[in-house]
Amino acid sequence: MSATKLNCDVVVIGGGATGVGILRDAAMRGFSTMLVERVDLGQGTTGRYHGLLHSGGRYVVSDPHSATECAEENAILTRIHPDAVETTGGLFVALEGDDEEYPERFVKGAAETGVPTSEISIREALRREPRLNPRSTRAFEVLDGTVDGWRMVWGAADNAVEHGGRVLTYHRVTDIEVTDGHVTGVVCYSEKTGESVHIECQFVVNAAGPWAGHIAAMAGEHDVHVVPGRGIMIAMNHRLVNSVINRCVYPADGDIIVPVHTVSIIGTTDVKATDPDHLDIEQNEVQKMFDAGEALLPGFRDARALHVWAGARPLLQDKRVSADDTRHMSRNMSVVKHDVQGLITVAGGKLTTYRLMASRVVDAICEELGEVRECHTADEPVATGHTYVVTHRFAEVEQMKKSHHGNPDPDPIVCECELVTKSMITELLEKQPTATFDDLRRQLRIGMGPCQGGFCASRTAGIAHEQGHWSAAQSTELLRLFMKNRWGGLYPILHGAQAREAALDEWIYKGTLDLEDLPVTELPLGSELASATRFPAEGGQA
């Protein structure tokens, strides 16, 4: 098969927040730019974190430079991403038994780094957060917020396209071409069509996150040592808190609870991983999260846990600490120019500083060209409107159901947890005929509510088959893969009534649908994605 030929000035590898930010920035500065991503946008580290928009408070003692950058970028992202950011505010609280000197270091660090904070009384803290541990000893308010990472990334990508950028998802890079010491092109394999795509270019930006070392090696650069720092997070049903709750201690495991949309997320651990495509979830880490949550919010263990997952931070190896000590490696961003001209690697940083990282990368491109092109990404809003807090569909679906009251329902609800109707599924499949089950999950939130796909997944597979998008065999395989991935994030946290519901779900799929014994066929191209969650851990017991 002959390769599709494309050309542009800059190819960005990696569709996380940083990669999309670079695409947008470069396109706004007039560069012809393409982004290639092996799966969908925001499916790596960006889609696997706790949703915190940093105020900078977390780093005022451990990483002052990052603290200042976070404080400055917090204000910018809140302004340009109003549809993705919720300005919840946050609290840092010290508990009985914590290091009594740390709060003073926190206050001093905040003043030195420009992170706005002020101490409030415990009585006021409990008024704002009634579930907070009444044995808290000190409380400080900060400007933390929460972020819908997918909405942020999709918004930035749409804005980049408006400025002439181009996005190629499900395009896996297989080679970077170098001629006379300068990058000249990128070769990709389209996971959904099976075709080869060749892109001629002057610059390649390696924004592949924890996979950046692998990408750099394709161009012959073998000195990029990115350490994947694995962290687990658990989503709890309902908003247990109104604002972000941080424990006022040196950064540690389970010291933050973030309210995002309808859930609260506790995180995180920090352990060096060997393979960012296969991240284990250890049972002792799950218990550590529950213990930490119980300390901040008594009764936390009694709340319903929905799902546990793991993500990998892309940390450039820090020679000041042990090679395994990802907790204390710097979160600073790094923009690396290589001996191979035209190749730039970006790593480190946080989602909160994605825009700043992008601007420094494009500045480096301009410097190499000897040109001056101003960055305007902080000035032009990515989107308008505001983000939703509880559910963005309640009013729309309620109005539709009222108008059809007493008549046959022409558009039944398929996913009761997230209020997804049949027409939402069919319309998305019409726009994206090659969409997989996981594409439907991210864009419609199917299977992300309390039932975790127990009731809606089989209905969705049936609709996709009924509409002619998936064959019967494909529907079976996609359903089998989807439930496997959903259950992988359930088993480590099951207990009580939730365990009984999971047993019911398992009976439905294995007892009535006989899912395990149906004939096995090949999955549609692009649907077998690298798993980022593995439970039990390799060699462990479930």
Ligand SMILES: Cc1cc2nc3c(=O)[nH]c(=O)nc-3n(C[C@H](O)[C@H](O)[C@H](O)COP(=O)(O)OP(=O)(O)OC[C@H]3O[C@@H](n4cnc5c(N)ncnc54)[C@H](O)[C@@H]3O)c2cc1C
The other form holds:
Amino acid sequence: MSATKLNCDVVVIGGGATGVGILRDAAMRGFSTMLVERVDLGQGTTGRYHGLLHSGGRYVVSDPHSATECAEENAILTRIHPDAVETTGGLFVALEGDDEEYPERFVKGAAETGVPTSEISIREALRREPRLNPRSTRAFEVLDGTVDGWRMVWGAADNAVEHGGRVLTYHRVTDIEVTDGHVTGVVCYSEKTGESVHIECQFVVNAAGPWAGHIAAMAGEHDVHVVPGRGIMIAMNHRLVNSVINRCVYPADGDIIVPVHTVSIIGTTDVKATDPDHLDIEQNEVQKMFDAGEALLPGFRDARALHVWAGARPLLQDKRVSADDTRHMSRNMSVVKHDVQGLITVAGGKLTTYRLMASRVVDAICEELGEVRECHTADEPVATGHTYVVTHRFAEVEQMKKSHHGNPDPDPIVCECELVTKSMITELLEKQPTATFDDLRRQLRIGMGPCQGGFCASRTAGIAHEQGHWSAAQSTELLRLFMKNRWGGLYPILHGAQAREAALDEWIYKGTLDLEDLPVTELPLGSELASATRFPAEGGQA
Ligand SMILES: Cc1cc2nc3c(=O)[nH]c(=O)nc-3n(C[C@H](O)[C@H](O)[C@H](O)COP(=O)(O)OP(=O)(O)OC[C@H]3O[C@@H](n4cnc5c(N)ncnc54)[C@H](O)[C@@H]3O)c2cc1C
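Switching forms now, from the form predicted on its own to the form predicted together with the named molecule, please provide the structure.
Once more the chain from above appears, this time first in line as the rest of the complex follows.
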């Protein structure tokens, strides 16, 4: 099969927050830019993170430079991504028995790094957060927020496309071409069509997160030492907290609880992983999360745990600490120019600092060309006219129901947990006819509530079939794959109400629908990747 040939100035490898930020920035500065991502946007670390828009407070003692960057970027992202960021605010809380000196270091560090904070009384903290441990000794308010990584990434990608950027998802880079010491192109394999795509270019930006070392090696550069720092997170049913609750201690396991959409996420651990495509979830880590949650919010252990997943931080090896000690490695970002001209690698940083990382990369490109092109990504909003509120679905559905005035409901609710209606599914499938279950999950939150797909998944498969998007055989296969993936993030945390729910789901799918014994068929190319079966961890934010 002959290769498709394309060309542009800059190819960005990796469709996480960093890569999409670079696409947007470079396109806004007038570069002809193309992003290639082996799966869908936000399916790497960006879709498997904690959901926190850092105020910087977490790093004022351990990593002051990152703290200042987070504080500055927090204000910018809140302004440019109003539909993806929820300004919940946050608290740092010290408990009886915690290191008594840490809060003093926290206050001093915050003043030195420019992270806004002020101490509030325990009484006030308990008024704001009634579930908080009453034996808390000190509480400080900060400007933490929460951010929907997928909404942020898709928003930035759409904005980049408006500026002339191009996005190739399901295109895996297999080679980087170098001629006379300069990059000249990249070769990709299309996961959906099986064809080879060759892109001629002047610059290649390696924004492949924890996979960046592998990409650099394709150009013969073996000096990129990215260490994947694996962390697990658990989504608990309901918003157990109103704002982000951080334990006021040196960064530790399970020290942050983040309210995101309809759930609260506790995290995280930090252990060196050998392969970012295979991230284990160990039972003792799950227990650590429950113990840490119980200390901050008594009764936490009895709440309903919905899902567990893991992600890998793209940390750059830090010579100050041992090669395995990812907990203490710096979160600083790094832009690496290589001996191979035109190749730039970016790693480290946080989702909160994605825009800043992108601007440094595009500055480096301008510098190499000897050109001055100003960065405007902080000035132009990615989204306008829609501010995120957690109750937005409720308001939308209520409005829709009112307009029917008691007539038969033409738009029934398909997913009761996340209030997804039939028209939300059909409209998305009209726009993205090749969307799989997992694409629907990430964009609509289908299967992310307490039933974990038990009720809504079969209904969704029926709708996709009825509308002619999936054949009957494909619907069955995609449903089977979806439920298998949901199970992967369920079994390590099953207890109490969720164990009973899982038994009910099993009965529906095996007892009533006999899903396991229906005939097996071939899935369309790329569906398995879209459903993330290659990655045992589930997509982010539950
Ligand atoms: C457990 C955990 C919790 C975290 N919590 C927070 C938090 O609360 N707040 C915060 O600000 N940050 C947080 N972070 C950090 C943040 O998630 C990451 O810094 C950020 O998401 C990294 O984005 P990225 O685009 O650099 O990498 P990724 O999102 O991993 O993107 C890299 C992309 O490259 C693609 N790729 C790889 N190989 C190829 C190839 N051959 N061809 C094409 N594409 C390829 C991958 O599929 C992937 O999509 C957390 C990280 C972890 C692990």
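We call the rigid core whatever largest set of C-alpha positions still superposes within 1.5 Å between the two forms. Bear in mind the structure is a predicted one, so any value in this text is a computation, not a measurement. Positions refer to the first chain, counted from 1.
Asks: Is the shift of E294 between the two forms large enough to count as movement, that is, does its C-alpha move by 2 Å or more after the core is superposed?
Replies: No, because once the rigid core is superposed, the C-alpha of E294 moves less than 2 Å between the two forms.
Asks: Hey, does Q283 budge by 2 Å or more at the Cα between the two forms once the core is superposed?
Replies: Superposed on the core, Q283 moves its C-alpha less than 2 Å between the two forms.
Asks: Under a superposition restricted to the rigid core, does G194 display a Cα displacement of 2 angstroms or more between the two forms?
Replies: The answer is yes; the displacement is at least 2 Å.
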